[in-house]
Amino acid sequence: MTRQVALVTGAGRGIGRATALALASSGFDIGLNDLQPDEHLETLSAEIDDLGQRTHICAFDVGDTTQHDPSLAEIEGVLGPLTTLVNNAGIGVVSRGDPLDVQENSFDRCMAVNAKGPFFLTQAFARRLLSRSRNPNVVYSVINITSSNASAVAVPRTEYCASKAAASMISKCFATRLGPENVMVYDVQPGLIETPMTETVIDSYQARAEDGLCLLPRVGQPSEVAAVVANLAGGCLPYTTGHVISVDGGMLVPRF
């Protein structure tokens, strides 16, 4: 029997943490990644152990492509062959403001972590996956956590929007390449979600949601995004790939 093994990047907090727990609750062993090995990952690892699943903490910077292959090898050496990659790690802008004032370092930082990192980590994962025999009864997948800002403009965070739009197209490209190999690729686009990244603006998000920005008049929770990811990774949406799954309370539904 092939065990399902997932790598979740940016697993220490927020959507990544919730996703790791949701996958573990569905029977996955989990490679836990974040930038540094800290108490957040240690606590999460203990929680997953209590669920009866195995974990391995592997801290690395997803924007540093030289760390990808060694990190995947390290995780597989402990947990066994990976079946699932969740590209969740992401960062915001250095400072919100006029796109005419955006500095090159903020643009490069967003692109490195939000687009370049998922591209080359998916490449490394796919090469390993395709180099070995696979169980036809196991779901193999890449799930990219992008953003509603892949299509919806947020002027004060222009470089973030650009990086997420790139990540969204990367998802489609890999879905097209890996479809013939029966590897599913999805683009999960969270909307207004209450996470550490949004804590400074969450009150305004809630007010805007209640005022009609979202069809559901509230902000979402990391656990709700995680439930969608776990269902995709578990094959609960069969005969699908390349799709955008908006977890945004209906925010992007066109209205007049």
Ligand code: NAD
Second form
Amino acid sequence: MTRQVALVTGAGRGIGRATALALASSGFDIGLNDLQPDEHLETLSAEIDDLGQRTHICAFDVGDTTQHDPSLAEIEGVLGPLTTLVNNAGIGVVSRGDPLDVQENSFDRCMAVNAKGPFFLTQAFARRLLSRSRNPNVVYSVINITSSNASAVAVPRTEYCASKAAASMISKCFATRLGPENVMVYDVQPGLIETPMTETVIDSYQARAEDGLCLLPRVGQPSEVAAVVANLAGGCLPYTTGHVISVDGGMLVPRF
Ligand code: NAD
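Form predicted together with the named molecule, following the form predicted alone:
Next comes the full complex, this chain leading.
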């Protein structure tokens, strides 16, 4: 029997943490990535052990492409061949503000972590996957956590929006390349989710959601995005690839 093994980037907190737990609850062993091999990953690893699944902590910066293949090799050396990649790690802007004031370093950071990292990590994952025989009964997938901001502009965070739009197109490109190989690629677009990333703005997001910004009058939870990812990785949306899956309480439904 082929074991399902997933790498979740940015698993130390927020959506990544919840996703690692949801996948482990669905029977996946998990490579746990974040910037540092700190107590957050250790605690998460212990929780997943309690669920009866195996983990391996592999800290690296997803924006550093030299780390990609050695890290995948390390994880596979411990857990066995990866079946699933969740490109979740992401960062916001250095400071919110007028697009006319955006600094080059903030643009470059967003692009490196949110777009270039997932592109080359997917490339490294796919090269390894395609180099070996695969089990036709197993779902192999790449799940990119992009954002509603891949299509909806947030004026104070334009460089973030640009990087997520790039990540969304990267999902389509790899879905196209990997479709003939029966490898699914999904673009999961969370809306307003309560995580450490949004902690300073979550009250205003909640108020805006209640005020009609979202069809469901509340912000979302990391566990809700995680449940969608686990269902995709587990093959609950068969004959589906390359598409956007919005987890946004209906925020981007066009209305007038
Ligand atoms: P978060 O900031 O709470 O957690 C992100 C995790 O990624 C952190 O543990 C961080 O250390 C890690 N990380 C950051 N840069 C990294 C790097 N270079 N290499 C490895 N790990 C790195 O964020 P979150 O809200 O959980 O967001 C997760 C993903 O979902 C991000 O891609 C984010 O853009 C996206 N997203 C979030 C929301 C939201 O409302 N929270 C909405 C849309 C999209």
